[in-house]
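Just the one chain here, laid out as structure tokens, in the form predicted alone.
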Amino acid sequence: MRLKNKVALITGAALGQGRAACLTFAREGAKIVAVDIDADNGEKTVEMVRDQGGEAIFCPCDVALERQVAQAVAEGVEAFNKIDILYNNAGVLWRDRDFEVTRTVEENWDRVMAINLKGPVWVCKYGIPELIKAGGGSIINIASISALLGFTTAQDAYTCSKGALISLTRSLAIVYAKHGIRANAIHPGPVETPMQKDWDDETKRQIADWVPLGRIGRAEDIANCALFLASDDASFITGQEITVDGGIMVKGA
């Protein structure tokens, strides 16, 4: 029960890494404010949390829209009286629309930035005052090894949004440290989630061969790292980046 009596607002909670985080955090005692644009699957996540004995509410929200994020935070506070953890997980990776800069379309670029970067900004804008009221807390931003590596098949909007999220994390860590707020980033490697639905068996085999530990990541791998960062076990850790990639960054090319 490492998160007993804590309230976690988790974006992108409908599927994949977000759903895994909701279930993992709830098992450790947290009350969950599940935020997502996908209402059907978001409600399913809440149902799953409740089925395992936890408490959760669902807040339909497009994180790119400031007013909707403000409403989600307000609903979370109304339901559970406070927020202790902000988990910025919501993101998009569009292989069919996000390319290298010479093929970048402004509309697609702006939408990726709005979700992947502006979303965490709005969550922090409205969530941090609640963390301050609670006496401190933890911010967890999901970045990516794509922010650390160059790939021949580029998704430059995604890559740039995650790189900017690293800088935001560092700024949050310093500015709000005096309030007992910690901010850290996680860089997932390849993780099998609905976002990767286009991976066929051969692609999965190739990715597993690329990873030194010999397998593709699971959503729970990221959630378990986030659990540590959200808990008091990480009370002296802030402004850091933790890479959860099975050894890819150590191996290099």
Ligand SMILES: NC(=O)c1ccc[n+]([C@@H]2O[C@H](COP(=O)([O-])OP(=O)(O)OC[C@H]3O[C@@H](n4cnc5c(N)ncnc54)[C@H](O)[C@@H]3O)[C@@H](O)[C@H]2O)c1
The other form holds:
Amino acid sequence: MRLKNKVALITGAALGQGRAACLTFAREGAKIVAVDIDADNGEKTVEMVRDQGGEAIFCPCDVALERQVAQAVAEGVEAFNKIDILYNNAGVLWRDRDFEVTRTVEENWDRVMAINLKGPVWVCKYGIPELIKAGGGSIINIASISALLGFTTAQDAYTCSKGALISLTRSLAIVYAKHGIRANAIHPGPVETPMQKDWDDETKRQIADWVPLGRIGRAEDIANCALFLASDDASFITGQEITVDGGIMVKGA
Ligand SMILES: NC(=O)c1ccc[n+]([C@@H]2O[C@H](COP(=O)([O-])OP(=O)(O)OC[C@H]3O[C@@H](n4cnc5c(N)ncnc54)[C@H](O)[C@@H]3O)[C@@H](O)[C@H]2O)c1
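Take the protein just shown as the form predicted alone and give its structure as the form predicted together with this ligand.
Expanding to the full complex; the earlier chain stays at the top.
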């Protein structure tokens, strides 16, 4: 019960890593404010948390929209009286619309940035005052190894949004440290979730071969790292990035 008496607001909670985080955090005692644009699957996540004996509410919300994020934070506080953990996980990777800069379309660039970068900003804008009231807390930002590496097939809006999230994480860590708030980022490697539904068996085999530990990541691999960062076990860790990628980033020739 590493998160006993804690309240966690988790974005992108309807599917993939966000759903895994809701289930993992709830098992460790946290009450969950599940935030997502996908109401059907978001409600399903809440049902799954309740089925395992946990407490959760669902807040329908497009994280790109400041007003909706403000509302979600308010609903979370109304339900559970406080918020201790902000988990910025919602993100989009659009392989069919997000390309290298020479093929970038402004509308797509702006929408990716709005979800992947502005979303965490709004969550922090409205969530941090609640963390301060709660006497401190933990912010976890899900970035990506895409922000650390160049890929021959680029999704540059995605990559840049995640790169900026690293800078935001460091800034948050310093500005709010005096309030006992920690901010850290996780860089997942390839993780099998609905985001990667295009992967066929051959692609999965190639990815597993690329990963030194010989397998594709699971949503729980990321949730477990986030659990550590959210818990008091990480009480002296802030402004850091943890790469959860099976060894890709340190692989040599
Ligand atoms: N899966 C991977 O290989 C991988 C690798 C590196 C980083 N990541 C990052 O991990 C995070 C989680 O990804 P995932 O793999 O679970 O993806 P996913 O597509 O399975 O889930 C993303 C969730 O975000 C929600 N979402 C999308 N737009 C939203 C919006 N505007 N407002 C609110 N919610 C919105 C979706 O409805 C969905 O529930 C993302 O930030 C992603 O960029 C994923």
